[in-house]
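Only one chain is shown below, in structure tokens, and it's the form predicted on its own.
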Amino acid sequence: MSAEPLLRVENLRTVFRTSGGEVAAVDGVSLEVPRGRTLGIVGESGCGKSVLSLSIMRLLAHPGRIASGRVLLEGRDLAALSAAEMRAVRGRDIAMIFQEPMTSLNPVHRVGFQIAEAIRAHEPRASAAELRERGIAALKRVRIPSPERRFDEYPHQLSGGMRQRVMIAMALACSPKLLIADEPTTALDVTVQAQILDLLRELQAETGMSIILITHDLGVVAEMADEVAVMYAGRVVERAPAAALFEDPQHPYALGLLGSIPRLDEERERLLAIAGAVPPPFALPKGCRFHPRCPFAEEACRAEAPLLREVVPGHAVACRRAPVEQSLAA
């Protein structure tokens, strides 16, 4: 494995224009994704996870834009590419699985046409026969039974798990180096969820691709990720190897997230609940953005925003109290 990461995001800031001025949904995020590894990005809804993924893909809808920072894929800054240059990168070098396959797939086109379309975008000279052959091969690759028949079916004729497999087939049709999976198991039952996660692991082992896994489900992260970035209110508040984060979380927000999950190896009278909600980007508190919800907050937390700093090699935390007391998780 090369020491140089496949993807490096440097101080990325994504803003949206509103009637009250520009607000930042992603505010100074930096992270790395090594080759062949999986980075999990976790946090509650509204923390900026999906906006971060859309920023990396350059799929932000107006009035959103990247205000500053760099997104380096093998050293090439995607944020500086023209629209035409970025279209050549999507699908071929970097691909994305969106949250809801029923709304991501076009209901009026057969699934085979949609897979072939993804290939045709990068190989316009491919014949119809070749596109069909490769589309059926893509469906086989994601373990869809009777792929020749499914190739000619519409999305509504498939189950939720099969539609998600079609989305994975489309994303991997041109063998990208990086796959972004945004809530890939949302709305799937636990059995199908396990099958999708197993499939992603198998395909990663076969192809050597890197994965960014965006989710609010820490169980999925524990099963899939090599490293985890915890986001809160548009910023990364903790970044660590997955085993280190689950064994010894340092930020109070990460402690709260982990404490809210039932565990079979522990007896608790009740689970933790984090008070309040994620603040909207246009009404962020001064100082540490988590301080209104933090049981450890002090006056200094209200006055100054903490920087993300390493507390041990490879484990970075944005909290002035880090390493924090472990009583919250007790």
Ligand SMILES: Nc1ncnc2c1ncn2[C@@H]1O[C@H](COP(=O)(O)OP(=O)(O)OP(=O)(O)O)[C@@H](O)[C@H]1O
Given for the second form:
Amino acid sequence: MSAEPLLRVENLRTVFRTSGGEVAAVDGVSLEVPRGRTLGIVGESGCGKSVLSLSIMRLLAHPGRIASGRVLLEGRDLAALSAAEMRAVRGRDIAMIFQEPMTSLNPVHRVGFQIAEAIRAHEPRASAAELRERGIAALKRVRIPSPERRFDEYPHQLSGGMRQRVMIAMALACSPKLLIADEPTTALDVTVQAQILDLLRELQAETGMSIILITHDLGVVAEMADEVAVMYAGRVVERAPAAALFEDPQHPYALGLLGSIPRLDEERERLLAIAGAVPPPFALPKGCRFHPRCPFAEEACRAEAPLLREVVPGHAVACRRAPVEQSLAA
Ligand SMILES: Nc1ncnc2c1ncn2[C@@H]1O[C@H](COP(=O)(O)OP(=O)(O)OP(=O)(O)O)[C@@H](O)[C@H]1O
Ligand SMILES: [Mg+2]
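Show the same protein again, this time as the form predicted in complex with this ligand rather than the form predicted on its own.
Starting with the chain above, the whole complex follows.
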């Protein structure tokens, strides 16, 4: 494995223009994804996970834009590419799958046509016969039974799990180096969710692709991610190898998230739930953005925003208290 990560995001800031002025939904995020590895990004609703992934893909809808920072894919800054250059990167180098496969597949076109279009976007000279063959191969690759028959069906003829497999097949049709999966299994029931996660893991082992996996679900992260970034109000507040995060969470927000995992071995179903919600980008508190919800907040936390700093090698935390010895739950 090369030392240079596949993707390096540096100090990325993404803003939206609102009636009240510009607000940053992603505010100084830095992270790395090594080749062949999975980065999990977790955080509650509204913390900026999707805006971050859309920024990396350069798929932000107006009035969103990248205000500053770099998105280096193999050293090339995607944030600085033209729209045409970026179209060539999308699909070929980076692909994305979303939460709700029904809204991402076009209901009026057959599944096979949509896969063929995804391939043709990057290989305009492929013949119809080649596209069909490659499309069927793509369906086979994501373990869809009777791929020849499915190729000619419409999205509504497929189950939710099958549609998500089709989305994965489309995303992987041109063998991207990086797959961004934004809540890829939340809409699916637990059994199907486990199958899709298994599939992603198998495909990663086959292809060596890197994955950014965005989820609310810490159970999914524990199972899938090598490294985890915890986001809060547009920032990364903790970043660590997955095992280290689960064994030794440092940020009070991470502790809170972990505490809200249902523990079957405990009498109480929930150990801790964090009161309140993520503040929207137009109403951020001064100082540490988590302080209004933090059980440990002190005067200094209200005054000054803590920087993300390494407290143990490989484990970075944006909290004045870090490093702390014992967890909240103890
Ligand atoms: N087009 C937009 N204009 C203004 N604000 C936006 C826009 N898109 C997103 N935001 C705001 O940016 C913040 C981050 O949103 P984002 O969708 O990235 O959250 P998320 O972490 O993906 O949440 P979820 O878990 O619900 O998917 C939210 O406060 C959201 O309201
Ligand atoms: Mg989202």
